[in-house]
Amino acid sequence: MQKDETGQKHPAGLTREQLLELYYYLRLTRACDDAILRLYKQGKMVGGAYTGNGNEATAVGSSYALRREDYLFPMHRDLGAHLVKGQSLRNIFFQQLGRAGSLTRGRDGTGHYADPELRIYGNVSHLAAMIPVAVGAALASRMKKQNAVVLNYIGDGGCNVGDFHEGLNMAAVMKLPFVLIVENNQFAYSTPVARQHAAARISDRAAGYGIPGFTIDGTDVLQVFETTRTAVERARRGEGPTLIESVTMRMHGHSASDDASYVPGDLLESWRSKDPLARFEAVLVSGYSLTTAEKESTGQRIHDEIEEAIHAAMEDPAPLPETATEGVYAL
């Protein structure tokens, strides 16, 4: 722990300033998902809802080990590594809500999409195929000097992909500076980890590629960052590449049509009392004074700016239909 000139003791080296903003990036991510979640039930979203509940601690904790000029590549639950990298409320709920004024002009409705200002690289559905792309961004950034890391998140199911030793494989060789998170949130859509490999742990993969792999508590927000920020700094040495596994529970289905009718009700509610949220509440509250009107506070101002971004949204046009050949490639 780091002491600040008070003499108080801090986690992970950060201050009381820093942790507060860890909780705000939170529940801003929880807020957003139900926000989407209320939009898709509405009517009012285009293509799926996908939502990130229970992985907050893993998206929020290690993004906030990155550095500006340092490239993310995230998955379709990691919303909080958007907002964290400095995403906009507005760009995401326009995209959301597939406005013309949306970063893909209204021609998608989910995380697939870039903004190349902020090193946000959005994923692809075939989620393993994002990962030699990852790679390949790491090589480029270190040809160009650039002193930046990628990092990049996969979760159980995709990590049984071909792309995922391909690419792993490279950046190791390679010596890459490249973070590779497994978000072991238990299914692969309905697939649980025991009928996906006989490993006891996915990050015993590392020792395959002769690179150091973790297995951290993916709901302790604070772990999190700890890990990756020493992946981070040890990629940025030129030191190569680190596999991190954050096992955590996915709470909602694979999707907002997906009941999770076949997710055991006992084995979610031990993971509901690991929630993210409230387990670092209760750490800012014990430990560092949180009070109940920081707490309303930043609950007023999460809602105040979801809904401006909202409203914002709506009123944006959707594209008109003669654009819709514009940005394809001609045969």
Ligand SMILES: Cc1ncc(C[n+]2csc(CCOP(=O)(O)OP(=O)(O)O)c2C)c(N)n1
Second form
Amino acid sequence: MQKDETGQKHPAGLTREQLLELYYYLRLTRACDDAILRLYKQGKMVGGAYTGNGNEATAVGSSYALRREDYLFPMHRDLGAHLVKGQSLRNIFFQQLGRAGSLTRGRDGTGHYADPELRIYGNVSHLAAMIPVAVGAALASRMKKQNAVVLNYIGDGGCNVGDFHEGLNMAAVMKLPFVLIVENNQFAYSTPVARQHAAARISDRAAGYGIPGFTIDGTDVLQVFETTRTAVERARRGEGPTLIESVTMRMHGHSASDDASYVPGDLLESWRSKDPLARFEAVLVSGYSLTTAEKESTGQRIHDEIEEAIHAAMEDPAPLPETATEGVYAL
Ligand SMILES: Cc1ncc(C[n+]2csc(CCOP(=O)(O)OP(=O)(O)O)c2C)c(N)n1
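Please supply the coordinates for the form predicted together with the named molecule, as a counterpart to the form predicted on its own shown previously.
First the chain shown before, then all remaining chains and molecules of the complex.
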């Protein structure tokens, strides 16, 4: 805990302005996900809808530790990380709605796009296949002397695929600037974690690679930020990768087409009491005098920004059928 010149204590060395920025991104992420679900139910989406409800503190807190020159390799529940890294709401909704003007020119309806300018490369659908690619980016960054760190995510299900081991092992041996976050959100589709791992903690695997491993409360945005910042700084100093297991809950089904009826109701309720947004809002109200007016103006700003982006996306056409073969390597 640090103090500023007025004597006010600030967790993680963040100013009040930065804490409010985190709050904005947490709420923006939740509101975007809600809007995406709404659009899906209205039949306006061309792809699936995978929300990060419950995961916001993990995605936002971790990516907030990055610099502009760092690389982000997010997974399907990390909308908050895209936003923190600088992705515009315009691009998010153009992408979700499969518009011709989207980053993939309407070829995808979720988050499978790359934005090299922002150094966002997400996401390879085949679980864990992205890890060796992200590790390769970390190697490239070092060879080019960019001093950039790669932040990559994987789920509690995806971390059991062989690529996880190969990628992380290579990053550890080569001491690459790489940070891997395992989002332990209790379920991989309908499979609970207890049926995926015999070990109590996924972070214990880090010892097998000779790197630091941490298990953290993934609903606490400040804890996620501080742990990731430590790992990112270590990576930037050339000391190698870190494995962070961020424990949270997938509050919705796997996708909008999954009612998650296999999730016990009392389990869901116990996690609801740890809602990442409500928790952080309570911290801001009690410690940083967040006012009702500030809460309302944040909500209004987010509402207006999202509505504007959706409106622009709805005005943009779908891609023309005759362009379907453009951008492919071979026919
Ligand atoms: C190699 C591979 N197997 C299966 C799938 C299908 N699939 C996509 S997401 C998913 C569940 C992933 O669970 P987890 O890694 O825990 O992430 P979560 O969705 O819970 O955030 C599955 C089985 C896939 N994309 N790739």
